[in-house]
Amino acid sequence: MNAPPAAARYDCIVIGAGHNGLVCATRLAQAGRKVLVLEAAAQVGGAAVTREFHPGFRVSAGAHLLHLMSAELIREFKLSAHGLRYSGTQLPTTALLPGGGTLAIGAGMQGADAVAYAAYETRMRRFGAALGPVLAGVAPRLGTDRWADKLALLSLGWRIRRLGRKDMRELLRIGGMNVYDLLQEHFSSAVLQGALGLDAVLGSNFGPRSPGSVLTLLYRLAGESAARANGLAQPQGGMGALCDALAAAARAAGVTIRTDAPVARILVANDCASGVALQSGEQFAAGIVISNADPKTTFLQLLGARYLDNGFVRRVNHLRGKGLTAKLHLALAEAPRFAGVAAERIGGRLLIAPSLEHIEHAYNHAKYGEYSIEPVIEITVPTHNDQGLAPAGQHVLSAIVQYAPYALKGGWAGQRQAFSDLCVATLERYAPGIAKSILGCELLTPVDIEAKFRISGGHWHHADLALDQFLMVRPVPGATQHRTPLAGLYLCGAGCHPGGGVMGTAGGNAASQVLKQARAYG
């Protein structure tokens, strides 16, 4: 009997092509590694994928705008030689109202509620600036002596200290409070503390009155400082030709991308990570493996638990990453026309919020097992931009809609079609005609993004952004920094800092720890 091949030998292993092990794999190609990427699904970018929905549509499968990804990363990676084109940029915000009504938001707002806008506006994106590098870096660790933490957290103070003693204040004031009291504050329109208190509640597993959401606002504003000039954007062909342009990047970099290669297990070799084995049985050694995964899937399914302590794993257990918000793809036969809504306004960004209660009431479904009977909701019609996803006079139309909890009292089977027409019925509402025009529809739960996209919970950002899940605890001590329990196995994903959302920080952060344990090593 022949003996099996020896596994082919690799510096790093990455585990998934999404945008964060791509953007890791890319970095350290770059500082002279051999990396190879493997990928389960047949095409790179996770999540962030543009695929078919109905014969003849595409659409963003995830996220369907682009608005965390750095300026800078985008440069290093010179990313329009790789073919990323934009559709449209600084796309306007739009909140509908019951009726027909609308509110610009920013643009043609009058009364006193502008004049608070601009103010509001400056000053939390000035807060979102300042805390923008504390996303780009490593957090730092609480309670060590080593002299980069220390530095770390005087260069967070310092940041903060520079805002001046007033702005100083009211960020260390505001930073654990909730969005209902912030926007209640501040602003008098129902329908604007409405659209803007969605911004901090998207995504996530909060409602506008649960401590901690100005967190999450001020994270998507941290994000945003770094983006700059091209504000919320839609990449030409959808988010998949960003993920395309990455793993061009990456390739020209040196990098191996293999897809249709799931990963069924992490191989360990003298209590260090040694590589990976694959479904079809092949293995694949390497001395540093990162996973792109989740950190449940990672620790609990690629890994085991006998590998790991079991305070570590009880931990790994509780943490808190059940999604709440579904996506929903409408292959349209015409142009959607939402009432009161200017033609060139269509291209942007449409939010169904109509107040901070309608917010909260939706929320409070969710609390109890049930799906929002008045669902908030994000809406992009892609086409208007970029037809190429549709053919020639239909359109596609991609929402996010929230709350649709993962562990749903009864299960989705029976009750996704309910759902679905729901929210289609919510659509007819402000665009009437709408449901007539439907040739194709699909609803992706939470169950459906975690099968679909291999994401344990269908949580879009792997763990709740929460006070107990972020910064220097995220996604869980013991696993901080980029580092695990075992030697030698790094996690870059959504679950680890900063978080989720079409960034790539957290792919760049893992390849730093690592180049820098290799230094430390020798």
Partner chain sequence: MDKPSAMPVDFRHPLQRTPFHERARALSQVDSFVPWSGYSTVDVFTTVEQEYFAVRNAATLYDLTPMVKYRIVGREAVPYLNRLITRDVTKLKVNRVAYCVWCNDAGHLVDDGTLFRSGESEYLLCTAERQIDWLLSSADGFEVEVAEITEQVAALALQGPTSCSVLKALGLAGIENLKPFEIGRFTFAGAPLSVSRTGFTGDLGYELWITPDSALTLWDALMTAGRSWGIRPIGSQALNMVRIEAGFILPNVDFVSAEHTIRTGRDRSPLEMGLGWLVDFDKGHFTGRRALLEEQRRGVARMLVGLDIAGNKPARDSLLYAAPTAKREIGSVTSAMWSPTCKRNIALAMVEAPHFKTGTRLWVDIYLNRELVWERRMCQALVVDRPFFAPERRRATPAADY
The other form holds:
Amino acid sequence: MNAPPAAARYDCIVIGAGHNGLVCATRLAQAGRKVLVLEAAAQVGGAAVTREFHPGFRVSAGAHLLHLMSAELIREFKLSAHGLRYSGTQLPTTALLPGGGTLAIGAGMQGADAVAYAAYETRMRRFGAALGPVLAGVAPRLGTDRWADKLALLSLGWRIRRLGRKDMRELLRIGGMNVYDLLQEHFSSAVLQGALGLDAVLGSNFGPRSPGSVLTLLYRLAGESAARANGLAQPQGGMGALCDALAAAARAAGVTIRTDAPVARILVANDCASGVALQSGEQFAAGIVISNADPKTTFLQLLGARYLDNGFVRRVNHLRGKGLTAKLHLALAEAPRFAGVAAERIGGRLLIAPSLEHIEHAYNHAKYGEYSIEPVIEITVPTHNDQGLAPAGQHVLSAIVQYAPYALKGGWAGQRQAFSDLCVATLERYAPGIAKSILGCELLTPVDIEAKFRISGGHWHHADLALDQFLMVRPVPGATQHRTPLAGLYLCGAGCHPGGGVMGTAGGNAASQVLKQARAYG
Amino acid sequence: MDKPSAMPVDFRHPLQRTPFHERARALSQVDSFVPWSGYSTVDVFTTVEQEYFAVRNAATLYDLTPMVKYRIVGREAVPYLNRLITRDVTKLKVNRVAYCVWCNDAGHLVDDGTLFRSGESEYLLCTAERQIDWLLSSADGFEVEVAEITEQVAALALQGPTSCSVLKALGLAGIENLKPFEIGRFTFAGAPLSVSRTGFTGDLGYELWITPDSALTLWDALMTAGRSWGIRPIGSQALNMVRIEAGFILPNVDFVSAEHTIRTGRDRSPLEMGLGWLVDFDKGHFTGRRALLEEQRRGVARMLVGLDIAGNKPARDSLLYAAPTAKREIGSVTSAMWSPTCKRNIALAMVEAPHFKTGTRLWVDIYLNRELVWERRMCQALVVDRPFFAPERRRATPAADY
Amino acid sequence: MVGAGHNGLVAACYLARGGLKVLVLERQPFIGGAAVSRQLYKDFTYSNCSYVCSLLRPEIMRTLELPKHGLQIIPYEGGCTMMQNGDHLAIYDHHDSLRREIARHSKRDAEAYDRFSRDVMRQCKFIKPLLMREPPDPTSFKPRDIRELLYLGQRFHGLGEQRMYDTLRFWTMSAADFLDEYFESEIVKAHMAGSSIIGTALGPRSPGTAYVLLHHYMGDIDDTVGAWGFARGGMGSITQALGKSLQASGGAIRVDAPVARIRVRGGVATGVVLEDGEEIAARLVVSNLDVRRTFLNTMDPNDLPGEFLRQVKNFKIRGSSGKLNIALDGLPVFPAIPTGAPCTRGDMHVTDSIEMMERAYDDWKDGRWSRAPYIDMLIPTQIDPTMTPNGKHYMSVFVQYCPYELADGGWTDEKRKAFGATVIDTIARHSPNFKDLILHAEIRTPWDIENEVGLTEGNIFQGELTMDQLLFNRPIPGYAQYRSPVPGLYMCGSSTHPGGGVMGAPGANAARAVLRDAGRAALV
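Next up, the form predicted together with the partner chain in place of the form predicted on its own?
What follows is the whole complex; the chain from before opens it.
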């Protein structure tokens, strides 16, 4: 064996240039650290990238709308100076009805449900605002002697208490409830229930009747509240443009970014992280290694069980993170004609989730390793806001499709086409003629997402967002607060509290934990 | 995963029989059997006293078959074991045996056992409790195979001062040169026979490992060869006496596996059990290392110690106090006996800091049943080093001939 | 006291012993509510609703002297799940037999079972003392609530960091996910998961079902043998013993006395009005009825705050269970079970995978009874031969899932028969002589249970046991301490903390609250 090349030395190495990795690296560089970011792919961004999926057609490969990233962070990192523009903000949501009608969520609703919606929306936003800081901060640990943990717990208690007796009781009641029951209590319109319920189950391993599905809804609202952002927004040039801006900000702060540099393993010396080795054999030394990869990849593949305790490995193995969400990209010769959608809403979010029962039935299949026969879909046509993503006059349709389980019985290889056809047929029902205008089509199942973006299980959130994988138990006890059992190794990805979505919070918090730890050691 | 076996469980006989059962049944005079790890084994053959003195005076046979045995083999057997147990496995040479313990993440004892290195990357692990759940989950990420082979191996312990002579009479050439914790390979009646100089008695002794179909032949040959060396079978009660004298600990008596405790604060670390010498912090990572380092830094809260107690009444289940009138307990006795060999009233006890230092005086609350009238005695006791009994012959090589 | 269910009787006993003059009013001609033994077929005594005594608090049995009044609980001798392929998983009392039996399916699972039992037992230890306490109101600043919250906090904190997380996860996970952390064999998981869905409107994959697994272990917690099992003479012997205990302490019971309305004067409960118009005055009224029935059916809505009424209407109380009580001419044979094995002398099942169980739940969600239902069947007459004529047997078949309302409308005789046939066919698939032995079968849907026993929508727990309806949320946030918005009116049914099952804790806790308000010393 050849001697490894002399290792280049950094203060911190970040594995993975996803949005969280970039945010983390920038923060560390701003604090004066010499930081190296290693990205396996040819471009930065992780799953938040813009890719050409058909000649001349580009699309956000993962999440297609930005609504969780904190406005403060965007300002602080001067992302607009680094090139971030929006092609649309405050995008509206429209529910599509099977018969061809639509329901504009929010404005323009009528009757009892409109009144109920206003009250519901206000109250849920209030809850979101109360929980926002919990999401923005590092989740406290229980039973430690540290004041930071006690203070964080007290502050959480105080925030909930400050809601007032009535709201506090309601929050404590609905926190563990299912969204089906909650929406039944408030609304009578099936399509409104379906549209609101979809937000609770998108990207998660839940059906509307799964207890805990209100939590994911509150999560989304709290995230939006913490972000204080422009509602649903579409970055000009797709989600990749955001990460390009983040990368530019990182470089400006002094971060070195290497792409095409897949990490093979994390190096350990004296029971501390000491650097990383690339698949090429090249090594980099650093006293601090921060992984933007998911917890399973980080611990089981990059680090390895031999540096970890058995019980901990058992918990990591039990971490649930098998994705159920697929992404469908269509290159279209012409704009799709969604029946009944007003012109000012076609650039927004269109939902196919006509009722809670419909979503639940779609979920039933996923429980048994089948794809949904009648999937639920969140659609955007980003070219309505940003013609630059496709040749002039032509369009891109980007859809999040559920449920498409990672562990499909029989495997995806033989069934990808069938599911893709089924999704197109579903779209055809709501936008007649769309099938004929398709020039190119790409379906990213969780298996593809795993392969392309190196996320074990192909899960958006790296690990299911469920009550038992939330807050102080996320991703697993022993690896919370971005620390790991191995000194010098940190986590900064979506597997950490608060979870996935293009938010950047985990990355920022990881950086502050690294810096805090460094101070503690003097 | 295993394919379901078609043979239903024989629910009328919950306890299995060892390959030696037939002989044990025949020699058992008081029909005293106890369950051990799913097997029916002899508690007492004749009287406990006779059996006890045979261990310290002559030679004894004890059926070890119910010991749970695991075969560990594979390219990464060494790194696997080194991450499992607290000792440095790389130091264990082929055909050597090591006593070892393993811990959970919190550095608390899961179990203890003996590890036999039978080949370059092949090991046999013997444990008192079943461990496949822990051993298999520890194997995640290692190229290693772990399988329970309890039923494929019959095992006998031949222990006592004349045990080497018995084996010589059996025809095992050169057995006297076998060093403590060494394994010798022999052929007996056409079958491979492994003999290790190990045991649970603290005396000169051997453990014999053979396939079940040769078990009875071996038993008979040993009984015949040992007749003039005073050989006799013993049950678990006599073994328990000699193991206390030797200072050995027993799961579910002196500690409860951290995999089984229900209440908080009942787990025990190897440092607390006085087994710090088994923990090698310098060998690299093992499960529980970080927690044990932290415990070592903080200092242990309690420790298992030997007690030398005034009087001759065994201090079974007794509570301990710092002063005869103290209200607060500072620990309790886990194993106790009057040692006929040492002529001392001895016990193993878990004692809270700072009372566990050797030479500390403390008080033992002993209840005596005197013709059905219970009396209470506060007896003074001294914290002493273990073992209580460690004769030269245990280690001498070549082993003494009689 | 409105209603002579087991909780009503427990509460009444404690109130009578606390020195109050107590009258229990029961709509039916017999007492017991859902814990009854009835003769619905000649000389056959059935526990025709609840069928196993698993949770009845030993301290209640003891303080109310139930053994003296005739109660005896006999443990099961085993259990089993019969598989589609003709194999089985038997549960044996003897630890080593059980280990070897599980090892037939997976050696690893046989030992993981010990870890599983340990972890569930740890949770039992944690939860046990909370059952007999009044849940604190987390929004309140009253010293008592703060004290109780601190007690909860301290107990939780006392677990240590790691076990606190284990506890958090245990209470929020699904049974299927929880079992996945222990077992690899589908049949082992399916057998263990059974107890997590009984009576619930959830499937084994629904978060929040893991904790229900501890019901099975609760009875073993104090090593008190004889806390878990068949009640000799049927479940009615529990309520009969309670009735005798009540009479012995001076309380009175009136049967055939249906309460039409709880009378409120000047904002205070002052007594009840029976259906025949008779008015009975009382300083305190305690309702054993479920919260929906108490406030929506037996009270004038004008006597209640509107917001409270809305919350009562939102209280989730969907029925999900059916029951068949079958009189048998002899003992059915189950070819999958080894001859003479004790596992027929306990709970028997035929669902051999989590998926099968979850699919049974999917049917219920869609307003159908399960086409392949999960069943929990027992033949208690093997243990207690006094319940039937000699040589004959009675089989209790609990069926999960069965909806209160069907997607295609209400229940009819025809549909009920079809439901019964589904269950009987399911059993007959595993027992060739079963159908020939049937002398009589009583088929009970949630709709029947509501009509006969008075449980709203036939929910056996008087309200679903989901996270939003537990502890201080049960039944209604702000009213979790057995008191209602109307002074003088209390709740003591399973709608209140800690919930359903023949446990008696809600009754005992309610009595304590009543006695404290009345300025009397509590006995529990």
